[in-house]
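Just the one chain here, laid out as structure tokens, in the form predicted alone.
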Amino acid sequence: MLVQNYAAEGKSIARREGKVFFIQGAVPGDVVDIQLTRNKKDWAEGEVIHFKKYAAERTEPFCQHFGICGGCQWQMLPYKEQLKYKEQQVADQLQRISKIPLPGINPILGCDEIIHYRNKLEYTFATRPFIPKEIFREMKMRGDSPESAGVGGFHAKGMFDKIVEIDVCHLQSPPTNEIRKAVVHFCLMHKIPFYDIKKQEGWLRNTQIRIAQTGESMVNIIVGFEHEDWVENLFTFLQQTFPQITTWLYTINEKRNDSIADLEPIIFSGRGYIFEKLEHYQYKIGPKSFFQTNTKQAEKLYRVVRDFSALKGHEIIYDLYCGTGSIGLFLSNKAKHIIGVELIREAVDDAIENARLNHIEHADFFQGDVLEVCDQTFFEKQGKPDVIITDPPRAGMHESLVKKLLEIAAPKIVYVSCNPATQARDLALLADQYEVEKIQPVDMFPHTHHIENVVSLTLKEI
């Protein structure tokens, strides 16, 4: 079967007497054989099981873990080829979700560092590796032992229990994987017990590592329980070992799942947080910190919502989502006033103190639901909005959310999407009273299928 375009979210698509194949793990001239996975009357979806002949396109990977490994799922396409599904991947979607009428999309905004470029990386320990059936019968016939003590790395694709032992990581820049290895090493030879998912017993979970581009790093190590003795001696050994990092946590995590936002992080050493730039302004990140976790893509994706607002300095500004503060701070000295409404108490806390890192006091926000918060006393507070900016989730805008844009009537909306799809959606609810003035992809994620979106809306003149 060829392979003849793709389709989104890592799927490529084949078509055979006119129904139409959803594939994973082939790109577009691939010749394979597949395994259903789902079969209705006009379409299916498969996966790959044979390759008869690999696309002229493809290149060899430049990491050993890649199929296994959950992430970088596009490795073995040259970059130029990844931006240019990617775009596609936000024409068609607009095109097909949306059904309204839109302006040409610009080009998209690659990444100029393809590989070192997320600034967090979380990392899941485990008493032993992820090892595919192909690999662990061979391992088996020649009588080597799969068992370990405990690894270091990232979960297998689509497994929650399983984790890849990785030996380097190619996403961000050393000290990184010589911490993650410098802690399997400790606990091995300390004979301290790595975490056992599905036993709920174990100390050894997780840790988030930060390295911001002001020279700046945190880790963050997330234990099962408390033990002074393990912290002391492990933290006072990565101390010594990379004299370089800035601020040292550990996080006590007793529950069924790795979430740690509703835990609190204990400094070990340092600040217990670090500071990172864009453009000139400055972003204090604590370990629980909403960031954009590629900082020079950022600046380019805040530049087109900049750009996509066309201030001219007396606006009145809506952030929705606005997180930490970054979107709405980074455009505050081309606006009267910033408004930021977001849910997560921490995230307002840290917007705040953005703001007054940066002497910025024209901009204020506010903890809760946008639906709740922004009603009519609140307008009259804080004036009705010139533009407002929206960065939602994945799953898009709630519809009563969008009711609540058309009922606001800004001038102006910029839509900051990671999922066009959604987007798309919320396009076409907002369409009886805007229009689709610009639309500009930013890959944020090199070797994913993950892409960003911003598109500009204008009020239309009724």
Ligand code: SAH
Given for the second form:
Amino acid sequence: MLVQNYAAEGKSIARREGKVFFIQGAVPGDVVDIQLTRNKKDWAEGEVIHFKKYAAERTEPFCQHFGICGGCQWQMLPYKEQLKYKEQQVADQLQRISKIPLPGINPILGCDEIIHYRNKLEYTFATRPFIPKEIFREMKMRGDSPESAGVGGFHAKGMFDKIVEIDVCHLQSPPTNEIRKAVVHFCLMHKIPFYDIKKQEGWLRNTQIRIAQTGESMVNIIVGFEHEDWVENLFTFLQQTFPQITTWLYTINEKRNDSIADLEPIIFSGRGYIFEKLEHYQYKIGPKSFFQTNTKQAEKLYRVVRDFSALKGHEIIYDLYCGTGSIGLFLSNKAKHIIGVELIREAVDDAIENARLNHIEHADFFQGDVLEVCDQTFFEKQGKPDVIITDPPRAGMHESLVKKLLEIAAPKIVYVSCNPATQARDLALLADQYEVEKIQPVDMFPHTHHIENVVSLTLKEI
Ligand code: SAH
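Having seen the form predicted alone, please provide the structure of the form predicted in complex with S-adenosyl-L-homocysteine.
Next comes the full complex, this chain leading.
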């Protein structure tokens, strides 16, 4: 069947006899045979098993791991096409779901650099490499074990215990790959055991590498248990091999899951954190801090938020879901007061620290659930908002928060979203009192189907 268009989440669409097929792994213009994975009356989902014809717009993926590594799904499309589809998707979703009058959409802001754009990457080390089916079958026939002493890379799509061994990932600048390989090599040479998540044994688990535009960089290696000698030996070797890395840390994770949110990283050398810069604002990033992953695009995104806020300097700005306060602080020299609200305690601490670092005294940050913090008394106490910035997670805003925003009736809302579908739903709820003024998609993640979209809303005059 002929693939006709893109649907959401990187799937594409074909139609036959009134039925819609959502297809993984194809692009519009491909002619494919598919195997159905779900089949309902009006729609079905499937995966490509055979390409009869490739779409003319396809290009050769530049990464050798494309197709097996789940990281980049769209490398078979030239960047220009990726942007076109992202823009189109924002338009489709906003129109189809919100069903409200919308202005024209500004052309998507693409990246100038489409490789090395991530400031943070996380690799996993494991004893279970992902092996493609055909090779696995052959190995089994030969009686070879699919396990290995150790590999480093990314989780295979949908598999918690299998790792795609990576040679070169193009998403972060050097020496990201060299560090990962050096860790693997050192541990294999010294018989230091890699972690087996099924058996829950082994030492070497993950690493997070952050490389900032400021030239500072931080590597945190997560290990399964305390072992002073291995820490000392591995880090001494790494420090000598990569003198450009400004701080080295390790974290002991004895739990079954990979989250380090509840763990305390230990500094091996350096300050234990790095600085990143957006325009002239400095942000301190610790091993557990959240920071926008694409620094250059974060700058563009925040500029859009600043432009859409149309500040004169006297405004009280609320920055809801503020994370480490980065948006509010970026707008601070054009505002009278910034009030940030964020759930995660550590992020709020970072926000306060970032305000201090930038000598910003007219910013206050509050920890808690926006639904609980943002009640009538809070708005009365902190002052009537001129602009509300909201940047919720993928699920969008909770309905009760939308209701609250309608009651508060700030003259302007700037809504930053990583999911146009939930954004569209929320815009519809706001539509009684608010008009959509501007729409600006921004591409933060080339080669993936992720989309960031900024919408400004103005209070209707009644
Ligand atoms: N605006 C920030 C971060 C946005 S990410 C930036 O640009 O860097 C969304 C943030 O919402 C996360 O930091 C998350 O911890 C926070 N969050 C999620 N649910 C929340 C809730 N119910 N109340 C307050 N904050 C919440």
